[in-house]
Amino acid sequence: MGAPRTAPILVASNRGPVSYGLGEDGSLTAKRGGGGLVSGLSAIGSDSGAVWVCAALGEGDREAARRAGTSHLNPGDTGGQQVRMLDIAPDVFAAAYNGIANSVLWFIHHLLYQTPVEPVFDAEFAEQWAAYETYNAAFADALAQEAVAEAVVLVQDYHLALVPAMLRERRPDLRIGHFSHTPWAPPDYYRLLPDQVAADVLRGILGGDRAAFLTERWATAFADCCAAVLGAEIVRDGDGDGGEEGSGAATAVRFEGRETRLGVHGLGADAGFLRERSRQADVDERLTSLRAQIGPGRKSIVRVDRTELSKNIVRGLLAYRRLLETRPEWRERVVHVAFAYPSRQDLAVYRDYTERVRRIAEEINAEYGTEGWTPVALHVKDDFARSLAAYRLADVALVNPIRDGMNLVAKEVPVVSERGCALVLSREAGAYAELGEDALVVNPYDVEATAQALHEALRMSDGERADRTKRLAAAATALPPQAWFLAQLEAL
């Protein structure tokens, strides 16, 4: 007997709002997470009947999911939210998550492949793709089971691209939306995927009533892929109202008798949380430590990233080295505080990248460092309080991704900055659409131009930096997580 249909609102995502540690004695310890979805779901209240469906990620999660069965996790662990955690077979999960989501779809949308040698879509890929289908079907089954008639379902991200169409088959009464937190690849690059897979991903998302993105650019790229791969009809602003046909932004995709509306919701920073959290005692302690590490009278260039390939940490370090080489006046007067927190270390390419980041930082320090000055202060242990401390003291923030769906660091730094911070920002970050006017914008591949932008940022007057920071903070907080989440609900 399955769980009763009780949920009028459902959220589906790979990672849920809670994770579990498993003790040697079999005890479970819950750790609640944060982020935009957690903040957003709190906007509708725990009495709304909403249910969050997620996957078990580790052994502790799997044990918690087994104990709950088809029921929900203990609400005491989840902050009162109703959470259904799926115990998907570990080999299926690994193939779907690492094999497809993180090693194929992520690489496609962030344009990360070295195309002379990759990708290679062979028999192993076919097996992984079958696992990805199984993984998505598990979510579709659980959502269909949980939802009341005509419920609203918000499916999150590239891990679950097939869910909307699968869920539509099971429950045609539901209102289904999909939100992409990544960029979307342009058609020529997207078509690196095997033809059937490329079509299946698009058909999966088009199974929803609505497909939403972080920026207009990514929504347009999705629509262009639907046209190029599926031959779908794209509805644009101006169509059918006397305007020039196809003259505006894509607003919907029509395919096989259905219309999927397109939406844009630029997730913003949570100003209230950031400002309150950044003034707590543990942040003050780390601020004191960072200031001592930088040294009196010196400026700081701060970056805070995971060692994710798309974040472009290596070229950021090369640009800083070029700054020291071409602008010797900054030697001993600036420190690059680089937080490069390990990410996806179960994948060899990420381990290699993390090691390269360490090596370049060491080379810069060996080449330019003096007895009283270490040019690069590299931190690899994840520490949110220390990140907030760095936000507070940063003179310059370097955010130079190769490609990024949004990049919340670019939005968070201006909110927390104490004296104003110049933002050096890649034009390939989604945040560029909102922040570009008041940032120093760079081509992320151009190390020389990035070094020049760092120089200009360091030279910026206190008054100009403060004025820019105020405007950046206002733009960055225009759609905070709760409003972002509610906007998607209302649109459905």
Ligand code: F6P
Contents of the next structure:
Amino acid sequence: MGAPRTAPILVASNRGPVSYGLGEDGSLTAKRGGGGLVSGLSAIGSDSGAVWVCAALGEGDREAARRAGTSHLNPGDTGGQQVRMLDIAPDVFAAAYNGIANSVLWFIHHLLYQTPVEPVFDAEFAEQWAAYETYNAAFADALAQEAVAEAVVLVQDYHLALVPAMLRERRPDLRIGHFSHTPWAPPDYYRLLPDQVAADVLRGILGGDRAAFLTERWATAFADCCAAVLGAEIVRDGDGDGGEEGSGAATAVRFEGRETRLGVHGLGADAGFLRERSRQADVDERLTSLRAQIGPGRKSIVRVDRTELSKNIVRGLLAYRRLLETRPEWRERVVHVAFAYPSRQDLAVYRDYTERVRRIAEEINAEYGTEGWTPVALHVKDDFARSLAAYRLADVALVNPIRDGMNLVAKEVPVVSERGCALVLSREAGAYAELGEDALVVNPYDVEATAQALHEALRMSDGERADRTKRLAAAATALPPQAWFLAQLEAL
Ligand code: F6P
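For comparison with the form predicted alone, would you give the structure of this protein in the form predicted together with the named molecule?
Everything in the complex follows now, all chains and molecules, and the chain you saw is the first one.
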């Protein structure tokens, strides 16, 4: 017995808008998630009949999913949103999520491999890939069950790359879009993947009517991979009826008799929410303690990240160390406030990276710290209110990812900043496309140049900082989550 077909709009993502803790007595505690998708979906209202399909991630989620069966979760837990949580077998989920999504596809799109020794695609990989197919099929089955005729389905991210094609097979009547929140790898790097897998991922996304990205650059890379791996035809802006080839941006991919349109929607910051939330009492409290930690008269360089290999926290710390070494005038006069929140701690490489971040911060503090001054204030416990407090007081924000789909911190800081904040920004972040003009732009691998950019950012006059921040905030809020979500729906 499946769920009735009731949904005119469906969203599918690995991580859903709610997660559950499981008490020893078997009780479930729901915790609602934030993020662009949650606030985007709220634009259509909870009475729209939209359904969100997601995976159970931990034991609490699994228990909640089992109790709901093929029904939706208790709407009291989800703010009224209809959510179907899939109870996928733990070993299949782990192989698909940790093995393929986070250890292979994430690494490919963020260019994270140390290629002399990795990746190695062996028998274990083949098993994980089979699990990834099973996990994607579970989503396709649930979506096919829930969708009314001709419903619109928005499939999110690299976890679910195979879903569009699988769903089209099951339900050719649906309008299907895929959205990539990550960068997309250039063809030479993408082709590290085994040939069949490289082709299957592209075919999976091309099963949809539309494939959308956060920036033009990632959309172009996707089109380039389709051409290089599948021999697909790329339609470009300016392609004429007379058969002449356009030279503009890629607008669609033609493959095996179908056309998948390409789209770009640069998710922006939610100004209303951020400004209101960042003025609440818990943020004020944290502001006071952060100010005390930094010390009177000192400047702050703030970074807020998940401890994610692509965020480049280690080189950020090395650049700060270099700043203290080469510009002794900043010693005792600046504090690097670094929030490195836990992420994907099931993976050893993430745990090792977190350790390395800690070690380098300690080394800097041991090398340069004095009785009244701790050069790096590292916080590793996730605290949204404290992040907002840091946004408010930051003189400089350091956002230096190796590669990032967008990077919302770069967009949130200028919105929340009280007195203006200079932004040191990697040219490899998606946000660079919109914020590059008013940021101090760095090559994320270049520690010397990053140290120099930090120096310039610290020296920037109050007036210039405030002016740049105003312009950054305007660019950062051009497409807030609700408009971002509606634009995707409309385009389908
Ligand atoms: O930030 C990019 C992103 O792909 C988001 O779209 C997605 O929510 C997240 O990464 C996945 O992270 P996690 O493994 O913690 O769910």
